Amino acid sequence: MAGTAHAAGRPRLVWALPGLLFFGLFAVAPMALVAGLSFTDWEGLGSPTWSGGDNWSRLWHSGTMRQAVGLSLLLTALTWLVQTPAALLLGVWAAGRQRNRALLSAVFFLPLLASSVALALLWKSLLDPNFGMLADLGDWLGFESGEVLGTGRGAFGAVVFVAAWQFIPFHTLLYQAGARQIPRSLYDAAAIDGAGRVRQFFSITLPQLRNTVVTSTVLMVVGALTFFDTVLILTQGGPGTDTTILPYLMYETGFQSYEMGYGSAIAVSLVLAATAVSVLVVRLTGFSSMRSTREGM
């Protein structure tokens, strides 16, 4: 009785060595292996040569770190901002039954299917201000002679606009699965009292969806904190530093610098920002005391 109770309860820790031996030797071991590296001098050859904290005082009394944190935490809020009302609201009109949804659906989430790099060519080709889109129409939107990527502001929102094209679908996704879960019982009792449809996405939907926008949220965080290739592709951090962010002033010291100390000391900071900024999130919202929003039903 007591193995059958045992087997009916909560699996055996052995079932999940697996995966805690993979998450240590991939995550763990190398976050582990940086950490140390951030307390020393090393330009990725020979033996690293212990610095103390000297890194890390560097690193605290930089200018351009701040700089870098400053555009970090400027990416983060404008990706939330563009994305998440976007996602929503495109979820929440996936989850219905128009008339051509599906085809529609299917061709606005190919974006999601290309890598990064491959869209941060594509849309730089399309922003040349010799060849591209906007040689003829740069004028129109602001920008002398096209030069969208030549101008911080234009670069800037430049990165954020694909980020948003990329990843708008994956977040869509997210919120039609949830807006498909919120039972129809509930629009159709709002039906009976007399609410229309601007009333039942403000009094169902976003609240039925509230476990989602956070999940969203979280997970929106950490992709723009760790948001890298397209800014390498796009523009190199640039102009000047404008779009230097902090992932990509990490490859800058570590892989163009050969100062791989310092560069790890960079990347500690950003897995520390990242964690931060998500746990924030998440005690925030009251997201981990959360129950089912089908609670009783």
Given for the second form:
Amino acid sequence: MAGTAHAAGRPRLVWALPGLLFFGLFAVAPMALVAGLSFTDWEGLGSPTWSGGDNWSRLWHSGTMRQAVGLSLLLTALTWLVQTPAALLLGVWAAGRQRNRALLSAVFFLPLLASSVALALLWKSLLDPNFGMLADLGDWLGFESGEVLGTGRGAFGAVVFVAAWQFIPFHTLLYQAGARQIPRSLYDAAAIDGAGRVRQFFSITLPQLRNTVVTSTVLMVVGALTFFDTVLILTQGGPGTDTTILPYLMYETGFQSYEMGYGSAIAVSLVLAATAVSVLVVRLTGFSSMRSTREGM
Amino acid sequence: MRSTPARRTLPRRSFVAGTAALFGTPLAAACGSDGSDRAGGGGGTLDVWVYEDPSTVVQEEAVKRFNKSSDIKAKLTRVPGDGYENKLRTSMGTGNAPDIFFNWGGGSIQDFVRKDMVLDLTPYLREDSRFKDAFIPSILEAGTVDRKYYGVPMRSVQPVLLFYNKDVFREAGAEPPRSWNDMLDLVDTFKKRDVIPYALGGAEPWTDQMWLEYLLDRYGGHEIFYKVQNGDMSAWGHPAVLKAAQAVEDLVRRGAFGKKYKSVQYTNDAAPTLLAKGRAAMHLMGSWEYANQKAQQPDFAKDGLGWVRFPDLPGGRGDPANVVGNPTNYWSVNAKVADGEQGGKREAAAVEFVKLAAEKEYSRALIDNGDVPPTAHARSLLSEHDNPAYARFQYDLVDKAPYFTVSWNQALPAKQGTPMLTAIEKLFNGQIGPEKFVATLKGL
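Could you please show the structure of the form predicted together with the partner chain, as a counterpart to the form predicted alone just displayed?
Okay, now the whole complex, with that chain kicking things off.
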């Protein structure tokens, strides 16, 4: 009986073939090529010439690279710190049954619908020191002469802010879905025991959302490490190199300086870093074991 | 983008459209042209690529004229501006490469030349003196790589000029600057009146670069950058480079660019608008700025916009008649045009095509379009220009210039040009000092 069920119902490797082929062709193969390119010298013309570990030793000693790594890590940390609390609270709120909830949630989701490019252009105009809203509000907000994008901190803060503004709605959606899954009976029981709203949030909602937090964190971390389009439009990595995060450095090296080999080395380190960090997050949180958060229910 | 962003110094018609084009780039580059008429394939057509902007009509006319008399027909491909360099680079060395292509001379084709991808036009210019003498010499020179001619001038001259707002000067009772001291005095004059002395799009370092180009040329002469351009990065160590960088630091300290130039842009018309609205008094910019102002602020362009050349510097060794900027754009011929059975015939046809740019008819078409042709015979045609005074001023400036320095980022290969622009931006932002700036450039 068990044997026939296995033959009929359990998927065999063949079933995964289309997915594997797709992934192999469009993800693994290009990555392998880029890894190969990182050992060559190529300006995009003719054939690449083998240069051994030159790109890698240059990468290791480069001050710009070190700065970019630091900025990328800082961006990742700030992204998590800014977005997680906001998205968590909004998501739990949006999972409730309050009046106006549906309408307000719809408004909160709007930034998610616009393209990153459009949003970056919008914010760039708003942050223009002479003709944007900052021309009037800048002094009041504490930016000398209303120039946000012209200072290193201001520009970096603007990138973090625009990213948060754009992606908090997405993570809110995750938390909303997660919070909706929590059985009503848990709250009812807690209420009988005399737990207030805050107590309920910390003792029921948060532990129940553990897997959602991990999912959202992995997405945020990988997203922040590979964040690019907003930087390209909003700051172009500037002022100077103060917002040149890893992906932007990769783009600039490969497609503006036409140093494809060196750019590939940056790309490979980015892939390795993003993979390592997400594996680490998943491992540390025990997410991979897929333990239920609702044992005994 | 920053352009790409950053290597092209032509204004964009609209910032949004420009950015859209920027993002279309990878797609356009990946698709290439339709590939139906491959370069060097012995076919009956020549694929001609041109950077698409309002001047493209002149090239369209030239193609039509060429096709009337030639067996081998030319086919014009208009490449959207922002993606042009990437598309060209991706296609070169493949079957989809153009036979004749628009470029910026110097650094924009240097990599191609080193890979023997561009036809050396020196013999053709030597044997046909009418062809060679048709162009202003300094402009033809600027299209050379390693002292050989690879480019034929085919668009407007674009020297960098100092533009000013006549009304702002009148109200302040000031005269346009004729010397460096005037330029410094005017900083105080306008600061007192709460007007930005010099508008500057500091978020786009190619606009910062124009100041350094003139400062270095006036202090130390054009030979310094000429050496750099030919691969000698140690030439950045010349004392005049440090002096120019110190002059920049001094200007910034005096508040010559106002307080918030660092995030001002040129391509979204912020810096030009500051000048047009009288919030800034002067603006150092390429000569296309007139056309730009005419499109954006027609009344100001007509009555309020003035222009002077960049003045001499005290103790400077450079010839004050020199100019910097974009000499013009060039036609170059893909070396592959000569491959195959029909090679000889195709090469001859390609050369005939680029020779059209030397003809009076072509110059006239440029003038009708509001451009100032890079040809020697254009002087007599300038009265037909829509602003003859401006056209003559520009033409004389370029014609009398002993040397025309190509915009640094376009004269250098991208590998050096991109980090150089970053260093320039940092110098203007005060993120690095003049000494560190020089050291950075020497290390390129």
